[in-house]
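First comes one chain, alone, set out as structure tokens in the form predicted on its own.
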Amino acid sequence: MTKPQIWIAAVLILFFILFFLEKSTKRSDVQQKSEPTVTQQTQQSGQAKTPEQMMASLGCTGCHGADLSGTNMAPSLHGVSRFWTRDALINYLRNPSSYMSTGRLKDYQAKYQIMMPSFNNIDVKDLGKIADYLLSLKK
């Protein structure tokens, strides 16, 4: 084999380690990252979650506050009310960037420049009962 050969042959040879050892840490990186949804978690937990426990547990406390009346990354969540009935929120909560061309989502999302996770993967029910706790909440 003459010089060239040899290191084109080097090259593939270390490119199809590096490709094998990619394939092989993505599977273990996509196991470790794969979270039980809410569901799961009160099925495997054998108690049903409270909606303030579901929503410290999809990181809601985490922009809205402990207390969900808002802080320098995400508007207050009292008087809801006033803007949603309950099917309009709990489309918004599974996919919120088809409403955020309207104009108080607009000016929220200049405010606060953080963007609204979509909660698609989310069972219905329990969107269901995040968005009655929302909505009962008075400002």
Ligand code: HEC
Second form
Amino acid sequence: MTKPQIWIAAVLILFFILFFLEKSTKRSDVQQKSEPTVTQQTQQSGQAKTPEQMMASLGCTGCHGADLSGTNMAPSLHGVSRFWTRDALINYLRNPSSYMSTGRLKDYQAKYQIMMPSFNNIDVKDLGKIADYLLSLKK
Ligand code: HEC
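Okay, that is the form predicted on its own; can I get the form predicted in complex with the ligand now?
Complete assembly follows, chain above in first position.
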């Protein structure tokens, strides 16, 4: 091979390398594009979570106990239907501090070191499901 022929061969090889590199990059682009679909599916199955699963992932069970019967950090949630209507309970979960001045919850504040956090960033529909579940718990 003459010198120019070697150069042409080298350029051709380089061209093919770049061509395949580009192809493989595009393939990973496609993979990236498909990722949001996977996320959407996860979100959809997230919406289908049961109240128990939601309460576990929100940390309710961490304070109120795995079976919600109370710990030394938070009171039992069994039988809260004696104290709350559905709407009031949803409002309470969104903003517990606005209920703190009333008798039973005021006593809880003295009894437990931690305060009930507010869950105002959670979809009200999900809070509704949690409220329904809590109101269905027997004493
Ligand atoms: C950081 C600990 C903590 C977490 C997490 C927590 N709570 Fe509480 N919760 C408390 C405490 C403590 C009280 C007692 C009131 C107070 O002192 O704020 C309480 C009170 C309550 C009450 C009122 C009980 C009554 O007798 O009326 C309900 C209902 C309740 N929590 C539900 C929930 C739900 C549902 C979740 C999750 C979405 C949750 N809590 C997460 C600590 C917690």
